[in-house]
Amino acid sequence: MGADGLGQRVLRKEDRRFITGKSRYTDDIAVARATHAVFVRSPYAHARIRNIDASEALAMPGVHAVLTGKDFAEDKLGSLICGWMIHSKDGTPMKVGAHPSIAADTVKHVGDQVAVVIADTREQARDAAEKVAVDYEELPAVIDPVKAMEPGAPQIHPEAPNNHIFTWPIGDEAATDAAFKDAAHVVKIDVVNNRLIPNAIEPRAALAVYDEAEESYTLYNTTQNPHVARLVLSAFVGVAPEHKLRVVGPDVGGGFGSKIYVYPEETVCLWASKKVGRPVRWTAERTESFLTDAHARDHVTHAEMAFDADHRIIGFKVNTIANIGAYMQIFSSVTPTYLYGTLLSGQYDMKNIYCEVTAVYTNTNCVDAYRGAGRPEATYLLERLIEKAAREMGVDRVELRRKNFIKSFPHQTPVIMNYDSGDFDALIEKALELADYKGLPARKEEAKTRGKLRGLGFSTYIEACGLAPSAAVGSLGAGVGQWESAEVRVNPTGNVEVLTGSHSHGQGHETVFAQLIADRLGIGVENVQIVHGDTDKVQFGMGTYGSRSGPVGLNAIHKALEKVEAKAKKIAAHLMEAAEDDIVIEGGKLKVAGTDKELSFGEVSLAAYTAHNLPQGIEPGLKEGAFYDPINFTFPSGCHVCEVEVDPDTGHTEIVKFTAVDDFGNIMNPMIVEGQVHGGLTQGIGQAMFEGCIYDKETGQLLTGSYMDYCMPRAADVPSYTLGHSTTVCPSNPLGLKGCGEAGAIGSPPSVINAIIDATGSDNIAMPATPERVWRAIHG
């Protein structure tokens, strides 16, 4: 192996760039006639628009056009979709209700569009949109997901009764019940995961071109998935026909899942450009971003857990009601149901587990996926119950997770998934270990010297990555593949280009994708090029979303390079004469075993291409593609081991350790894979103690829409990760990989909580547990 190929700890080739600020974002892209695009955006949470006067913006410096929802609806244009069909419990299918990229008639949240203003300037096009004149007839707004099922709420969408999208099982809910009349113990629990506003470096941005002589476009967008944009805007919206449509995902700045989705903006920016027959651009202010990028989380559920006598779990459930919002968008179904509730088994041998999810509309913001998507919900509920379990009952935490771990695999859990591989108690001897479990009582006494209060919280997790196979999640509701397609073109020179449909925004994929080649053809990973983001040079691809650019885009590369690899050995044993058999590749040469005959890839590839001498039947090039549909998902799992200090004068908390131990499968690179856990673990930490998205709960309006008031974790907030490593090679794939960019956001924020449990005594902590939360339960 050599210092460039997998398991090495290789700098990113892509970080060049971005440091020095040679980077190419949305918004650094210029084209010729640009015009800017702002907003106007409704001041309610629900209202009916009466009238749009736009003559006095008409009449500014600038100002091409105000285009209005029924200007939008006068051209045909269909609504945006949610991608994932759910059926409730009794058959029936969701209820979505219509999504139009302007509002035309009602508003249903604070920030929903009513209209758009074009100009030559941003300042040209801010100032007119402030004179856009809009005549509303407020509307009462439901914004609890509770209320809004309540008999005379305010209704959202016709389409939904009583606010209600549906009601999802999952699970024996007859064999649950029975497992509670025998429990010894039954614990029970309530809580609230907090809504979350994802908060990328980079924000939303788009720019569209029209081309009137070829009558296509062009869309430069902040995307994680290219191809499933330009199918959304071709075959539903109705923008153009596919063929028609180029989307390009330049650099992007961070997504987190919140850059998965097809949202409005785009959509009438690349309408807009053909209406005024100029590019238009748009880039979101931070305040824009608050209002409407795709919000997270906000689940308020009821669980109980059933032991025996043995403090073995028997039984499980759970009664969620999840806020979506006010409208429906790509993930939005699947995240609160097949990305929630087939992980409530966590590590945990259970027999029993039922589960029903309610889906509800309110007059806020959308909610879909966002780092974790699902996942976190289910880690957070199942490790805040165990723990409570443990002090109920007065066994040891430690030894009641083991008493009930998996012990063996592959393991078919009650909630559909078929864990392949793991190993639990590995993980968690480790993590005490390295958290220093046993000097835990000692450090207590100490801090109680200083009138300071330290405990320690656990979380294990397991999650579900790499979304599979095809027509399981076909079967499922899901309205694409979940497979990835790759292609690996060597250059007749020997240097190689790969195509790939994962998309990335921060991972790193240049420089991982770049080790596998460099690893098995001998080439330095200057010598590999990785084109992604732009429909018009990669074949259809899925995206990145779900930890799955390595478990599924990385081994589709694997497959096509295995078929460059086997063309490459039947040139080379023409040329040397010698058997397929007995070629080998190594160090950037083919070779015939114990001979010292060779050749340089590079003469190999040059052949190939020059096509003088190739064995019988063999096209010229070097030059192949594939597609990878995985045949199960993979399953990263950990423990994380959180330890706090808290002031009872204040409520002030201070992580001072946090150990992360995780199962990735075979890692690709271990810098890289660090600096996924760290970053997932500051977000996890974000939730637990910082972030929560509040709205008024009788006007709508979002009080957490800025800086000022929407607390994010900063450098001094976090300590320095202890991080380590377990692992089970995953049997599902080729390359043995598991993903890692979630998994700090999955574990961390149970943890953090269940530790300030344990320093302050009371249950009664909630997500964010600010300052003034835990003082409150300190004092009672």
Second form
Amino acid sequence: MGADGLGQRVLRKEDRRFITGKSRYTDDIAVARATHAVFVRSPYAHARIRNIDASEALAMPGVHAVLTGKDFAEDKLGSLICGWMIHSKDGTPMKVGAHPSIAADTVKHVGDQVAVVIADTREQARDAAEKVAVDYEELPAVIDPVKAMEPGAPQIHPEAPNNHIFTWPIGDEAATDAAFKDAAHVVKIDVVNNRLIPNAIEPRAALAVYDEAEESYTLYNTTQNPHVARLVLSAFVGVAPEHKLRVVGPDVGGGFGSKIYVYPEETVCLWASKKVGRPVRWTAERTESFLTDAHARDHVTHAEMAFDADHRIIGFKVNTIANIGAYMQIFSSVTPTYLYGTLLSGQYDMKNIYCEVTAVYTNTNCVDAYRGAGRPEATYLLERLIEKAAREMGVDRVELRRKNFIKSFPHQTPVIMNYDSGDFDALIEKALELADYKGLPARKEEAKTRGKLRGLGFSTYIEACGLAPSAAVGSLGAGVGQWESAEVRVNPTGNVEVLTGSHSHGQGHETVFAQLIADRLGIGVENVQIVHGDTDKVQFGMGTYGSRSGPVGLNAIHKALEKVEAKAKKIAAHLMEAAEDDIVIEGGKLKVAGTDKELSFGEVSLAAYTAHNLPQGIEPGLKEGAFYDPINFTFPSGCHVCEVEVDPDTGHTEIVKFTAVDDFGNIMNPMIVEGQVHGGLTQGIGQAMFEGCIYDKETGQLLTGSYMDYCMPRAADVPSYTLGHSTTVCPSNPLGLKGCGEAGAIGSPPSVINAIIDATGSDNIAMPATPERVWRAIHG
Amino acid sequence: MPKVTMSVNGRQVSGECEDRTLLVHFLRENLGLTGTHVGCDTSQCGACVVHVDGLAVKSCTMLAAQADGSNVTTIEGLAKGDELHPMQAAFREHHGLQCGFCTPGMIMAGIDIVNRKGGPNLDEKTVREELEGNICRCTGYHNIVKAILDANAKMSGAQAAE
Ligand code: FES
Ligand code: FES
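Show the same protein again, this time as the form predicted together with the partner chain rather than the form predicted on its own.
First the chain shown before, then all remaining chains and molecules of the complex.
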């Protein structure tokens, strides 16, 4: 097809508004009479609320209300929910404590909200919030998940004795133990997957408008899935009935998972807007984001891998403790389980795996899914272990990987997944070439002359994305289906509106989705309008997370488009007096095969809407909807190679080259896919070298509560990337797509750490590999 | 409340605001120029960069009153009608934005870098170092750096022709 078609580097349709300052994020939306909410938050990690005195605050200028957890409870509003039920090894269901939108009795982490002040201006609300006097009785807190399970540790939820939420097993314990008995080598590792803070640059925000005339609510919200937010707010929290609640996720400034969830602030704004009879606006300050946006990762793992004499992996045992924070969130049970344990095979053919994950409450903010979600943790563990094994067994790390790679597909792993496609040899081959692996010894020598330690690290990964199918996830405990919906409306004048349940927060859907339509209907992308992010416009959707917009969302559009094409063919056959079977669609035209008769889609759609001359039994109009439920996950894979130079005098590490070769199946727009990889790599490198959320171990104070303390990767910290693709088409969906959003963050962390280990010769390196840690590793 | 007057994007504007009102809030709330964003409260992220009297300034770090009498340019003031500023065009051309939230600040900072350091010798390393005050969580900077270098070539080419 033409310049706008599939596989082309089409520039983004949506860019104009962003580069001219005309975009509209939640905080930009103006409504008349809006008030401002400011939350009063706990300064303690764990405390009982004895009393709240709001009298002084209430008397201050502009203040409309000070609402507390008691008010919320009196209105019988429900708890925030966890969306995925996990059962423990012994069959008992996970232990979920209540998660109120405003704490009424006890606060469970620093930043937990205890009251909200509503005033005419933000400044007035902020001034008044300082005057809300909360009398706390401080309770002992526990920050470390291992200590949290010890006898006598502070108890966070009465429902969860010993703060234990579940111990979830996957794999075959007996068979794995047996395999270890036959092992020629056993390699052991202890790793910590450091806790992260997502840091979308747009802070979370909500603007709630109650309409008294209609008794209805509108919520503008920084959300990745407006429909699911509406469902949770109506069905579980009960703040408004579903048919009276409109949720709009307008332009959203990045999410990376942190905007999937329903948070207390939006619940409270909706509720408060009716209570005060005025629209209520809340926008997080960055410090609030650090305190309350769901955190990520935070695993402590011990693992052992068994090899036979020929260096084949024969068994893998994993024991992981996952810190969940003070409350369960929507995906906090599935992230360390089904999104982690099921990926422990990686790219390797291993028959025996046994993994146990213990989830624990602590007095820290919630931990939930963030770019990659579970898969970065699995990949980090596995790829650190493989390189360690190669070093210990004295074999070449590339050869060890190759020897153990899965070579044929479909491949059933011992941990649920059925990989549908991939070519891991091709990925590593291309990566070796692009990274000039052969030249490494010479580069190491040259670096030595400059007093630098040069090293290279590999990582290979496979991830499961496009969460699927609904029946399968349902059987594993998911609370919702994992399909997507779409509607394609060909207008009488021939341009097209596409309504999609996917949500764009930077991924470029307006362009990529339009490319599919442009390709098939023979029009320019400018003639396609993508409508998304508004529950009043799109009937239902599951939103965007887990790299599902391509493999699931786009395939839903494809399915609706097929219905449109089928109807258009019928009408075209009738208009051109031909048999329906003779109509072919080519270059956006409906043609009678073997003749020069043809009609454009515009002509057929005009005929469909005038309805003067339609075939018998055909309804007027040309618009179709579809729900697409995937038949399998999709399995992007890749090989990432990081090359570093370490200054032994300072411990400073510079990434001198980063090569990523990925297999994303078919690619709709290479420019956008590369952009996704760049962003993901930088987040992964951030985890490996810079980022780490740190709480004071005793008091539970967040020590990394601003950009002064939490180190975000900046432009000078990362290199320009070398990217390559090696493609196997995904056989599990009609468009052959695998998804590309998370790969960078999954593949990069182990390659960075493996590179530093290679450079320094010490594997005593933990993430983030700060100069101090690297220096200590070198100098013992 | 004190009154401040300034020229914003070539238009004379004035408004009343509290002493403590930051320039960014004056722009966003009093003037409705919501293209300038707030991403942090410690002056670290650069989402709020505007030009004050021709220099890049973090508008969250300046009081509106301090900008009294100055010339302010925001992201909304760059394009001439339909014609984009070369830096804006370069960001689109090189896919230098994803969610777009950091973008206004990046574009304003990019122009400032070219104004101060631009010309045939501006290289990748300098651009990366000069972007120290701006955080982007989406793009990994790769394409932002490309866009700024390309705009530099176009802007300094244009300057040379003048
Ligand atoms: S908002 Fe000004 S630097 Fe972050
Ligand atoms: S484009 Fe999203 S933060 Fe830069």
